[in-house]
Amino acid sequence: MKRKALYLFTPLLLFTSYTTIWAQKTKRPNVVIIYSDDVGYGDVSCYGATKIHTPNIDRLAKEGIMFTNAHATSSTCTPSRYGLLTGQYPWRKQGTGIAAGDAGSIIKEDQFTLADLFQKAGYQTAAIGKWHLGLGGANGPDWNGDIKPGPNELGFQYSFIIPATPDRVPCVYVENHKVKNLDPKDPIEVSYKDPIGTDPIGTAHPEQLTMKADLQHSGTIINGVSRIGYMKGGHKAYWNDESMSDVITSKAIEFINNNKAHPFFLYFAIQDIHVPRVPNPRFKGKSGMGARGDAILELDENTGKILKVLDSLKLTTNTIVIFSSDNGPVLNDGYEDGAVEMLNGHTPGGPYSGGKYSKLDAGTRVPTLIRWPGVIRTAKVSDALIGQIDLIASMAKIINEQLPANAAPDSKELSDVLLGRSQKGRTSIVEQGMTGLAIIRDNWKYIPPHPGATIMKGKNMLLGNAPFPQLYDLQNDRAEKNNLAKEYPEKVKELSQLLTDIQQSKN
C-alpha cells in the first residue's frame, strides 16, 4: 500500500513542482536600471543634498532601500559600464579604458553579460542611452553601413545608443545597427587625430561657440558645441543637444509600452549630467547653480517620467528599479559651464574626497536606490558593502536562472542585501582609479604608493596618489583625510597582500 500510495503521489508531486517553477517564471520581475552620469554621492537630495531638490530620485530612496556604501568598479565611464555588465572587474583586461569615440566593440560576443541572462530567461531586453564600450570590430565601427558587434550582439534585442559621448564625434544616434537619419549622399567621416571636413573647428572659429572649451574638446563644432575628434558628413543625422534626455527617455517609455505584457530588462544608461551639459531650455536657470545644477533637475524629471509610465501601466509593484552612477562627479571638465562658480555651497561628493578620475572614495562611492515594492515593503538604509559588479550575479538568482560556468568572474550573489533582507555585504572591494587601484576591507582602506600627479591638471581633482602608503579608517574619516599607514604597518601589510591576491587570482 505504501508503494502504491508513492506512486501515486510522485505524479502529484511532480506537478506541483512544474506549477510551483512555472508561478515562480510567470512573476519573474521587470528591471530597470538608470545608470546616470557624474553624479556625486552628494548630487541628490535623498543622500544629503541641501542646494537642489531631487523629489523623483528621492521617491525610489522612500519606497525602497538607499546604499551608503555602494560602488561603482572605477571612477571614470567605460570601466564602469564594462564592470556592471560583464561582473568581470575591468582591470583585468586590456583596453577597457575610457573609449575613444570610434573604438572597436570592448565586450565580445562570446562573454556572458547581464543582457544575455535576461535574454535567457525569456525577457526582452533594451540598451537606451549612454554606451561608450565600442561598437563594431578591432578597426571600430563602419558608421555608413552595418554597425556591429554592438549592444544587439551582446544580448540587448534593441537599442538606441550615444556611441560613446556627448562631447565626443560622431553626434549622431545609432538604432540597432545603422545610423538614425543618415543621408546616404552624405557619408560620415571620423578622425580622432587629424581635421577633417569644412565643417569649422573650435580652435580655428571660437567665435561660433556658446559656451568655451579646452584643448581637448575643441574639434568639430555641432550644434555651437566643439567636441572632441572631428567628424565629417552626416548632417541630418546629428542630435540636437537640448533634447537629448527627452529623446532617450521617450525611447525608453516607448520601450516599456511595447513590452508591458512581458517581462522586460532596461539598461536605461542617461546621459546627464555628462559634459557638454546642455539641458533643456524649460530648466535654464531653475537650480541656481548653472548648467550641471540645471541637468541634475532634467535627470530627476526624466526619472520621473519611468516611474510615472511603470504607475500608469500597474507594473510598479512587480518590476525593481536601480538607480546609480557610472562614477563619482566632475565640475570642471572640459567646458566653461559655470559649474565651478555657481556652485553655491553645493557638496558633489558629499562627505568624501575625490571624484571623477580619483582613487578617493568619491570616485566610485555613489548612489544608489532600489525600489522592488512588490518584495521591499518598507523604506531602509543600508551601509552593506555591495559594487554594481554584482549585479549580474545578484540578478540571477533573483529570476532563478543559472549563470554560465566562468561568467561574472568577480561578481558576487548578494541578492539578500540587495533586497534588504541582509546587511551583510562583500567583505572587500577593489576600486579604479585613473592611475592604480585601492581597496577596501571592513572599512579600511589601502591605497598604494604612486609618484604620479596629486591633482589632474585641468579639472583641479584630488587622484588620491601619493608617493607612500595611504591607510585610512573609512568609519572615522570619510573623507580620507588622516592617513594611518605608519600606526598600522600591520594592517597595510594585509591589504597590501589582498590586493595582490586579488589581482593575481584568475577570476
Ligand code: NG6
Contents of the next structure:
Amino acid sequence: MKRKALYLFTPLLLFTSYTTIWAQKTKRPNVVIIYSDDVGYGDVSCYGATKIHTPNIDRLAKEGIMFTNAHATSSTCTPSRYGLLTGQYPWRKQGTGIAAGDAGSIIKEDQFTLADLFQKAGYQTAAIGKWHLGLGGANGPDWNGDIKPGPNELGFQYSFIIPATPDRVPCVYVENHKVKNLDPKDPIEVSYKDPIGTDPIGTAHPEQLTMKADLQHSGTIINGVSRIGYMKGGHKAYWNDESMSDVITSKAIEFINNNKAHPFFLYFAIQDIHVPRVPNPRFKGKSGMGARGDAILELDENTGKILKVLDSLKLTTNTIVIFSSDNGPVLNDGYEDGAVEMLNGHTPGGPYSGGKYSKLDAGTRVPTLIRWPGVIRTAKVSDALIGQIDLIASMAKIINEQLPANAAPDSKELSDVLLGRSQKGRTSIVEQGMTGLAIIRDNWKYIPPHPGATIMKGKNMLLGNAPFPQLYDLQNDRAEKNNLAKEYPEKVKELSQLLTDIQQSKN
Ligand code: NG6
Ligand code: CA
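Mind sharing the form predicted in complex with the named molecule? What's above is the form predicted alone.
Everything in the complex follows now, all chains and molecules, and the chain you saw is the first one.
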C-alpha cells in the first residue's frame, strides 16, 4: 500500500522539482555592473559629497544597499578589472600591472571569468566600455585584422570597447574583433617606444593642444589631446572624446533593448571620470569644479539613462544593478584640466587618505551600490567588508550556477551580504597599491615597510609607503594618521603573518 502511494507520488514530485528548477532558471535576474573609472569614495553625493550632486547614482542608494567598506582589488585599473572578472588576486599573476595600449590579452582563454559564469547559465553577455586587460596573443593585437583573443574569447558574446584607456593609443573603438570604421587603406600602427608616422606629437606641437600634458602623455595628438604612445593611420576610426560617454552608453542601451527577453549580463565599464576628461559640451562648467566635476555629472546622467531604460522595459524589478569604481580618485593624472585648481573644497576620497595608486584606504575603498528591487530592502547601509573579487562566487550562488573547480580562487561567496541579508562580510582583505600590498582584518589595517617614495611626484598623491611597519585602527582613524605599530606589536605580527599566509596560499 505504502509502496503504491510512493509510485503515485513520484511523477508528481518529479514534476514539482522540475517546475521549481524551471522557474528558477526563467526568473534568473539580469545583472548590470556599471563600473566607473577613478571615482572616489567621496565623489558622489550619497557618500557625502556636498559640492556635487549625483541624483541618479543616489537613486541606487535609495533603492538598494550602500556599502561603506567595499574594495576594488587594487588602486589601479588593470589589476582591479582582472580581480573582478577572474576572482583571483592579480598580484598572484605576473603581468597584471597597468597594461600598455598594445599589451596582449592578460586573462588567458582557459581562465574562468565572470562572463563565462553568466554565459554558462544561458545569459547573453556583453562588455561595453573600457577594457584595459590587453588584446591579442603574446605579441599584442593585429589592429588591422581580427583582434583576438579579447573579451569575446573570455565569455562576452558582444563587445564594444575602448581597447586600453582614453589616454592611450590607439584612439579607436573595437567592436567584437574589429576596429570600428577602419579604412583598410589607412592601416593602424601603434608604438609604445619611438614615435611613428607623421601625425603631430605633443612634445613637438604644444600649440595644438587643448590641455597641457605631462611628458608621458605627450605622444600622438588626437582630437587636440596628446596621448600615451604613438599611432599612425586609422584616421577615420578615431573616437570623438566629447561623445565617448554617450556613444558607449547608447551601445549599452542597445544591448539591453536587444536582450530584454533573455537574461543578460552587462559589464558596462564607463570611462568617466578617467583622463583625459573631455565630457560632452552640455556639461561644460556645470559642476563649477572643472572638467573632473563635469565628468562626474556626465557619469551620473549616463547612469540615469541605464536605469531609465530598465524602467521603460519593465526590467527594473528583475535586474541586479551594481555601481562601483575600479580604483580611488586622482586629480592631476597627466593633464592640466583644472581638477586641482577648481576643487572648491570637494574631498574625492571622503574621509579616507590617498587615492589612485595608493595603499591608503581611498585607493581601493570605493562607492559600491547594489540594487535588486523586491529582493533587497531599500535604503540600507552595510558596513560589511567585501571585495569586488567576491562578485564571481557570490553571483554563482545568486544565479544558482556552479563554478568549476579551481575557478576564482580568492573569491568568497557573500551573496547574503550582497543582498542585505547578512552583515557578515570578509574578516580580511588584501589591498593592492602600485607599490605593494596592505591588509585589513577586522578594521585593523597593516602596511608592511616599503622603501618607496611617500608621495607620487606630480600627482601629490600619498602612496602609503614608509620604511617602517604601519598599523591603523580604521574604526577610529579612517584617515590613517595615527600609526599604532609600536603600541600593538602583537597585532603587527599577526597581520604580517596573515598577509604572508595569504600570499603563499593558492599559488
Ligand atoms: C598611468 C598614467 C595615468 C593613467 C594610468 C592608468 C602616466 C604618468 N600615468 O601610467 O595617466 O593612464 O596609468 O589609469 O603615464 S588606470 O585607471 O587605467 O589604471
Ligand atoms: Ca581607473
